[in-house]
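The chain below stands alone and is given as structure tokens, in the form predicted alone.
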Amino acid sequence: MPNSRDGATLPARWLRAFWHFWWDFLVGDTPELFVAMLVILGVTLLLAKGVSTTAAWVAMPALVIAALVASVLRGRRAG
């Protein structure tokens, strides 16, 4: 039975709108620093594993302040 205009069931509008929101939430209006992110933790978890605990504790700031300086350097030269 569709509820809406463009057809779609009140649990599939739900399940849309859930996923838009948290597009919104993670990737928002930089996506850059969406994949910074996700690099972030892939680079931690293979230090972690790999490596040492100490080394990943060390990088994960370095590496988070180094892409904040890269997304802040990019939005100066934008705008």
Contents of the next structure:
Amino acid sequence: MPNSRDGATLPARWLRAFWHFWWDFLVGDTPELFVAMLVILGVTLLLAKGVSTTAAWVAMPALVIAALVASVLRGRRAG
Amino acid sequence: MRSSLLLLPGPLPDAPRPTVDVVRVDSSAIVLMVAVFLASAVEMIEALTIVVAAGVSRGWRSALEGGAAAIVVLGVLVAALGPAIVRWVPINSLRVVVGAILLVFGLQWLRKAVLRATGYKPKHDENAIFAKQVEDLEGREPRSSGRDPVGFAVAFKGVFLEGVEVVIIVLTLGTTDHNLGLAALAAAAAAVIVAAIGVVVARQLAGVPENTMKMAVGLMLVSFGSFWSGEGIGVRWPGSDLAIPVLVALYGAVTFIVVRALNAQKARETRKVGRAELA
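Structure of the form predicted together with its partner chain, given the form predicted alone:
Everything in the complex follows now, all chains and molecules, and the chain you saw is the first one.
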């Protein structure tokens, strides 16, 4: 298997490139949005299974809005 | 409206696998079509800037061939991956994963568009990108009389990299809504229209309201992401598919309020600085 200068094989380099692509795509410079997505899905799942589906569909957009506003405010401070 | 079968918590044992490439038009299909069209147009504008820069500096033949080759590869990716995803991935898992991806991706686009609309982030400057690309390409080794490998490679890479985001949007929206054909058609239409405009004006499309389009796409991706990931984890949205345009309107209203509030705050800060300088 051909090796690169850092000694990695071709499949290893492809895997690394694949991982980097998805990392940049989903996390990139806004890790707070990735974490927010996990929290939104987790809370919505708990509400849908444990409380009621009405609570889940009310909470989900509210959490999405909170995540957007928090991330914009963070971006404004950084910018 | 889709049938209530798709709202059941899990796949039925005897339920037939959904098929793809059936063009179905309902409320979610219309939002899907608009989202894919705008996303594709935004990315194609950026790709066109690179192709035109390669054409101007390295020759049109290689640049157009590079762009066309990238579009063919992207089309093959959609054709190969789309039906495979629908066939092998269970619908509820697909909805959660795709919904989560759309939610993150849409929030990223929306955040960027809001920061650009309020001046906290510089807008995408196609003129500057074009000038830099031409300068870089003209600094390379002189082109040969036939095909120019540099022009081909730059155009291919530009179109392919910009197009990968479109492919992901087409695959995620198209497969989850079982409307891959419509999603692919909307993306192709946007590519053709942007390319036609590019041919007519033969320059980068700096005048296009790219940030507004990006904001609209962000709103739709976040709405689809909320709807599908919610459905995948057991949320029963009131009105079924009609919840999607309602979500678009809700997120749109919030985005409008945030942009207005940030603009007002920026104006207050500017006035304060002005008064302090005068004093």
